[in-house]
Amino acid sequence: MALLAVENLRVTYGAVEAVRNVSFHLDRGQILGIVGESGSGKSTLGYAIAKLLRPPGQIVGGHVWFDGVDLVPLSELELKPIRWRELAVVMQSGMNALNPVAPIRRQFEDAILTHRPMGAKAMRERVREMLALVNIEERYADHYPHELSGGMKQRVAIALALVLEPKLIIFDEPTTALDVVVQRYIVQNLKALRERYHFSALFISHDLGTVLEIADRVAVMYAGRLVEVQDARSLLQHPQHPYTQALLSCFPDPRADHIEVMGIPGSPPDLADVRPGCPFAPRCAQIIDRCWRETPAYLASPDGNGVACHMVKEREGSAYV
């Protein structure tokens, strides 16, 4: 039984829908990378499964299960035991996320004290484990956020995520707005954690080549619907999706003689006037009749990947179910 399953999850802002029927699995000790350009709806998956939505954002339609259990329904007394000791989360920007006036030991203890106790010697010992972790030196358990750089706090963020070792971890734009040099020390750190502590994760970015490197399998968004799912390296040498080729142009093969930067003309559809047809047409390359009338289903193979497109429809006949 896989460790997540989401099925025809809808989320609204009002009126306006910024997830329309999403369904994916996430097997255990397995990374899903989420990735779609700004506005496309992937962190708002992420605060929903988690049941993070701020108002006037809510859950509308579908199922969250967890570990066999359906997170939709269920109270915010009732996701107590489940929050940050089964799923943690490290928020888009996490480095702001941390409470500015404790602490940074005081702010692991309150995690462990709430939902799992220990003398203080005990908990001492764990802070001191988690923050050398992510490589980060005890004396800094004393200090407050401002007093550390952006990648420590970015650090510090996904170390308080993983101290009460939980099953799930979502990961929402963790390298964002930090250095090249700096994204790439944190997604070397998350593989080595990942081979520790064997937790799954969703990964979420607009970054697909680091999605690439970090996850196991991929799911590409585009105006609140999945487009294509894909293993990592399948995805890589064989896209599906119109969308998909052309993000993937845009991040051209450092080691090729001649380099050229493609870019996505036009911009993502506005999600308060949806429109029949596919949301991509107006910026796809390789559009037919069809697609400016009906809006693609999405269509799933027998292994788990899928795809939106009435091209892929057409040229693969019965490989999609």
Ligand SMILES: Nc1ncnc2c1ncn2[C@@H]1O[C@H](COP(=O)(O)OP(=O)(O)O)[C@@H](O)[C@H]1O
Second form
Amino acid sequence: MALLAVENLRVTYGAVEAVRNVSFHLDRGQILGIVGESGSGKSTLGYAIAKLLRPPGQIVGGHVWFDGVDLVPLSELELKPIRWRELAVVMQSGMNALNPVAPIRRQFEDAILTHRPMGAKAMRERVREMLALVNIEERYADHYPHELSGGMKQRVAIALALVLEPKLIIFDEPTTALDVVVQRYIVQNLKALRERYHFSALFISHDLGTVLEIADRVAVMYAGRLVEVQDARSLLQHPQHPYTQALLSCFPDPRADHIEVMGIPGSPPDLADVRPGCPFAPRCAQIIDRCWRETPAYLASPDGNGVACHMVKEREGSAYV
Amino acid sequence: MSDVRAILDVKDVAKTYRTRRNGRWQVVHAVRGVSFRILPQHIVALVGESGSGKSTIAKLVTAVERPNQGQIVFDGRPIEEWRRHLRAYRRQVQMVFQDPYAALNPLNTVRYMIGRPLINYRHLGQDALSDEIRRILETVHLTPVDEFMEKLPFELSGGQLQRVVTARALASEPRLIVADEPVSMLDVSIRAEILRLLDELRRQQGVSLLYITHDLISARMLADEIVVLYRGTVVEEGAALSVAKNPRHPYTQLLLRSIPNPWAPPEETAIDLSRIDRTSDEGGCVFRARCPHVMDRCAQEVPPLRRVESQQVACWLYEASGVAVGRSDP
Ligand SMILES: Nc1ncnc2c1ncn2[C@@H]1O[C@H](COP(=O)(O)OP(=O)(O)O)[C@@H](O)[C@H]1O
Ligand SMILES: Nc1ncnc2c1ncn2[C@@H]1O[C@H](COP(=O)(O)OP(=O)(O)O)[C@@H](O)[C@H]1O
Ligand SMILES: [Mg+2]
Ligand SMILES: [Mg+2]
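Having looked at the form predicted alone, could you now put up the form predicted together with the named molecule?
Up next: the whole complex, starting with the chain shown before.
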């Protein structure tokens, strides 16, 4: 059984449908990357899975099966033993991930005492150990978040998410707004931590280059829908959806002799105006008539890969059913 | 290089700030003796991580701040002289900021925002004004022009807003544009268009550009030359392609290694995780605390810029091979 299975999930903010019938699953020990331009619904999807949406955001359909339990109907009280212990969230750096008025140590202690109490000495050792995992010296445990650099804060947030050894961690743009060297650090560090703690993760980012490095599988979002899911390696080599292809071309190999980036002309559709057809059609270089009339269904194959594109379907015929 | 007169010549410029930290006054060396020049119609990229002094240099060049040391010469005249003609200076040296949302008044239409510098700096009358606004909007590809003229900022996408900001900077017919992270806030998918636009402006309008970025790849794509900054110091400079593809300074090498690269095997991009938070004390090489090649000498003396093949590199590793580069003033 998959650790996480999202089934026909739909999320709205009033009249705007930000997540549209999204289905995918995440196997144990895997990292699934979720990529797309800003406004494509990545954060909304992540928050919906963690049941952290704030009004007017609400789940209006579908299921979030987490370790066999559907989280969608659960109340706050029922979610309490799951949060942090089983499912932790790491938000974008600079966001209110850490409590600004508590020293770092207190934030670890609060988490431990609430969910898995231990003695003072053991707890001290645990904090030291968790900080060491992200290469932060113990003396920083008594600092306040604002006394740390952006990169250090993000690493503390990661250590804090890990402290109760959850099964699933949802990272929302964990490397965005950090310097490139710190981004590299976080990616490399997360890979090592995963080896050790065997958590599964959703890694949400607009940065396809980073996602392809860290994720086992990648889900590409466009205008609230999944347009493609594939293994990271095959996505890098054989992106199916024209949007994935275009996005990939925005991330050149830094060692290449010649670099040319065309970008993707135009911008994503306004989610408020509902038109027929494929949402990517106005920016797509490979359209056929049908793309203007009919929204392509997301077709998954038994291995969990899938694509939503009329062109691909015509090309591949029966591979997707 | 010295045959053509530089449009901008930054000579050994330093800037310090005094700040209060944990109840004590501290001196921050934002920029420490930086020199570079920009030739007419050239693009120079200043590349460095946050805090390396890029925006401070932008403020010095645009005469928003004064250096504590050194001199900036624009079009043959020191900036201190230009200060008496600040209006003329501002007309010729325009700035494009990172955040187009913050740079534009949400209540003004595109027509008004482009029109104002045309009236202020170029004193255009009503008829000429409309034509010129149209021409500029076409230059930045905000077409069809009529559709965009009456738009307010909230009706435009991030990429379109950055075009408006660029159009406004162009309106005064500047000779130099200082663009401080102009694409950092934009989606990767629309960055390329803005970079192409900046390149077009240099080719077709003849403006020079100081392109400030933390992104080595975009610097390589757009600029003629790259100047790499670390903690207020130039550690490497040279032709954009060679600096970005074949960097010599250990810091530039670290930057290149750090760029997301799913094509490379992991060992090619792996970095030493233990040095990341270290900072060097004053004196010596600014990068030594994080440098994998650090030697005794690095703590004792500041390495000067030396020529290493086509680049100039401030690193003791190249002492034997490099030739020290002195700056001779024209
Ligand atoms: N609090 C909110 N209220 C109304 N609309 C929202 C809110 N948050 C997000 N949205 C809308 O939902 C869509 C998806 O947003 P988001 O999930 O933040 O995308 P991403 O994380 O991919 O940038 C956007 O069009 C955005 O305008
Ligand atoms: N007005 C100021 N007062 C105090 N310190 C400043 C000020 N402006 C910049 N600094 C400091 O100078 C250094 C360089 O900053 P900046 O030029 O903004 O770098 P960058 O643009 O490369 O991120 C940083 O350490 C920053 O904190
Ligand atoms: Mg988001
Ligand atoms: Mg800056």
